[in-house]
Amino acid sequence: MSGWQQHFIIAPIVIPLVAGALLLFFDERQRVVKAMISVVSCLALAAVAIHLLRLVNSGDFEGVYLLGNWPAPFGIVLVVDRLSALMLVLASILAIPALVFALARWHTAGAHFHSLFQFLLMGLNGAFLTGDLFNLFVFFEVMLAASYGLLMHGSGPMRVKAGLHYIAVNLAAALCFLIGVSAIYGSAGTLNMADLAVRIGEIEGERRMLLEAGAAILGVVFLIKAGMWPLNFWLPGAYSAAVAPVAGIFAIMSKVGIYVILRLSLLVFGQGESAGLGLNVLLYGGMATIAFGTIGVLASQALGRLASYSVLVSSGTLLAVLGLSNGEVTAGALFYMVSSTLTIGAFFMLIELVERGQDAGASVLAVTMEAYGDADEEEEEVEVGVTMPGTIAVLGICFAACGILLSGLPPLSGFVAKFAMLTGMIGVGATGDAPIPASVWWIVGLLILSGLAALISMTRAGIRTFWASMEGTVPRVLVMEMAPVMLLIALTLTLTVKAGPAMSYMEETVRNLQQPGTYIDAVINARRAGVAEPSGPDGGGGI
């Protein structure tokens, strides 16, 4: 492998950083130029992320980047393995449709939209790539600072109210993050994840208590970001208040907490005395989150709230599955994470297009009529041969596809993902002749009920939106607004067709995560530029 390819590792951070800074030098009236720079940046980011995934998948790639050429654990380290490469691709692929959708109207609704969007991507990618906890905190703050501006983009009292609530919760989480990181550094003397994994077995006594306290505080922070009940009351209001493209890219932000929990639970706290630390919290907290999200999905009358509670169902499913600590089930969960993120991102953008043709009070009136019936009960003249407008037909097909994906019905990727998880829990993936624990049956029941709730809610919303007898106007939808939604749905179709190779990648990813020695050796023994490679069997390693 050529040495220059190592620089691709830092490119997902540098590209949005340079683009976001460059965009600040252009006046807001130069919209075309700013849009072109932002689109080119996202396309380049997607190309780099896909290239990194291919390099990592080839198995012949040293996925460690030493900033300043300082060796670990003394310098800043960026690490790309199968999991981080997957998250980079998911973030970059989701960013392109969200940005294109915003170019139709929303990027002009406030100042510095494109810069904030690029800095958000920088924070996301940095969180996926960083190899130490302090820089994880730094990239978290970059991501959150950009999300504050994006959430309130477009103004309005609803967004300001939700934005202030969102900022307050995340500032408190950031303070807890800093306290947790300080406690871990005070007990272990390092924040490098690989070095921490090596030292953690040597920490005893009061230092051990301080370490576990710091880990617990960090866990609370990541669970807030993942939206676990009861730490998730900020999420439905914030996500439903955001403008459509922002809510679309926010679909992956809750997955950052899932990613960090998965990374730390297997790398740092997956061995020795720390094995199994916090798994019960993930298991039962995840089940409570699924139940809470399911109730919210059934109770939601507004489509934005329905999508927001679907995010909670997705997060709860992932947390509960991670709590089982089963490799085959975790592989299915990674597949589910990709499918649900693409689906929810498409759904948030589709909602704006669907609601554009509805009267402001139509939903309230529909609920009233459903509960109490039509007071007039006048017979309407049946119109024979009336055709559905093409725009409504396309929106209806996309809405039906999102409903199928969210509810996990065959044959789309949502069904494949749930089937993979259920197979690992109670099917051929279940272990031996041992009885299946009651907690597994609870998860199975919640997965089925959450899918049924999504089906009922989406069907109810679809009938009110597309088949209700109330008068409505055909929404004016631009091609550049419809194309991003269709692209994301097409990606879920591709994921369905390529389910075999995708699941093979997920299974190999989980196997690598369950063998943290490979990650640790690659980081600790990473070669410095211009320094001769040490001889012997431990002289460097790849991920």
The other form holds:
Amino acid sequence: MSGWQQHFIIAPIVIPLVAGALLLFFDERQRVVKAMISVVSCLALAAVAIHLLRLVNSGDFEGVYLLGNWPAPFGIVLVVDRLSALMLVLASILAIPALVFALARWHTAGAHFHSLFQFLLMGLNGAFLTGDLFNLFVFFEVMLAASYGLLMHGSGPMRVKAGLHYIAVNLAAALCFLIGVSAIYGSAGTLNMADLAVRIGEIEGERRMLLEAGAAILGVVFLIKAGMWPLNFWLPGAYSAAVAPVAGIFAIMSKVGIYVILRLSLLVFGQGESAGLGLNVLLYGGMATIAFGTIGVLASQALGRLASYSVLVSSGTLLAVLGLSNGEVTAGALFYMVSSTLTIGAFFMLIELVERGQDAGASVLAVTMEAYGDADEEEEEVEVGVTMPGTIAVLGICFAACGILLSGLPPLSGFVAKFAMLTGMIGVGATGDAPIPASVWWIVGLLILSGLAALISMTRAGIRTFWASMEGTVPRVLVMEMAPVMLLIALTLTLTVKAGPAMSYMEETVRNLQQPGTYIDAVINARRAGVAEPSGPDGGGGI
Amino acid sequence: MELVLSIGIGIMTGSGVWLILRPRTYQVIIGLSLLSYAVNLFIFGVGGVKSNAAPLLGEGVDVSTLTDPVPQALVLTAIVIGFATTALFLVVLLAARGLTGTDHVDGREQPK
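Now the other one: the form predicted together with the partner chain, given that the block above is the form predicted alone.
Let us now look at the entire complex, which starts with that chain.
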């Protein structure tokens, strides 16, 4: 037992929980205190996540945490492996810029922004860490409940309407989640993911059918979250209605569904009789999602909707590529997930700054402020910090960077990601001597077309915003708002420069995922704290 | 008993699905409540339906005479979460009614 280091595993859940609860004690007027607590919590979270990533990467870290010191299949476990550590780092890295961006003005547009933000992070981290299906449901609900509040942050008819649809869809999805989980419990008699992976081999006949049906219903829930066509009509409305920093952090929320699908499909349905359950749905559904997203990107007039459809393109790409279930391609997909999450997060925040100079954006903000009350006079004093010099130039460069990233052009990380995926699919020796199947060619075509569509609509939007605007109104942008966007773009740049180490981490992650035995052993044989070294038959783990 | 339970779940699910597809927000919320009752009963049912059996393991008690305690614990959690989210939805529903002046789910009446 590596002793106290083990407790780092639960820290990503406890830190935002404590911070979020603490924030409730402070009145909304004590903004500085609230902001301080929030920022400290996010920084601590990032530090812990990066530390966990290092521990996991070092190889000799036992990433299993038994809650309440109950042995594995009976109690709830938290598991950190390479994939969950990666997701934790991604979530916490995205949270810092989103929070800083919100501090400039948006956190005053409604009550309890900081608490909700922390609880959202708690739900996200919990979903990434948990090794138990029902616990996953609980963390999903924590995350969703916080997201309902955040989506409607700032109020206004548009957001409330979008929120209404979003909540209705997600409540229905939560019910499906419960049906799926209970069907799995009814057939397998366990909810622990590792235990389920062990027992699935022994389940026969009708029970297997029930189990697969349960898993399929569960899959539908994650596909709703990931935004697979035709389960994604709620997404563009909800994401484009949310205020900029919230939409930025929502960029990771659609990846939670992808994370769970990746985790369960490789752990539970990686081998045995039910192997490859639903892979075709992922493959063709993902392709349909790319097509739908691409059409949406081309058709969008408003930048917010363009970004929302980019979320769909990104989700569709990941789903289709996961449907191929090819190790090398999956590694590329993980890289793509990191890159596209950072890009979309930056883009959502950038849009708000760009549109501020235009009438549409300004009027939305005005409506928000009006609906919430007399925020007008406070707003002036809230805007601490310096106005950005050379605003248009910086905005334009960031916009161009986002366009390059979204369309996957060199030199930024979007290109590296797509290149890695395409090499895995059609590169030399990708399929050995066998011919490359038609479905792969379709994905390749769709990937390239979606990049082209992103390029076209970003160029069009860029020309309209930066070149053709005659009014000459320069939006007033604060350094504090510009810095987060630049930070995210700088991160993608780092990802490009460090593409080698990053890719080898992803490849190692996929190798680990393809050998679920290690994960299962770690969970089932996790030693309890305070119990004599060889846990022995009296350890209570009689499986 | 299984038959009564499954018919009950079926009727509630059917009514719930029909209601959440209706255009009024109040119908949607009642539909979601009915669906969550159906789902809660379903969770309860997956542990096997037994009457007059305790979920307690004693010395020398045959395991097959027990009811499964796990679904009971799950259903409690599901009830609490479902209750909280329904209450939240109700608030949003009222806010939407106040802001748009209609109880249509799209925030405006369908043109006749």
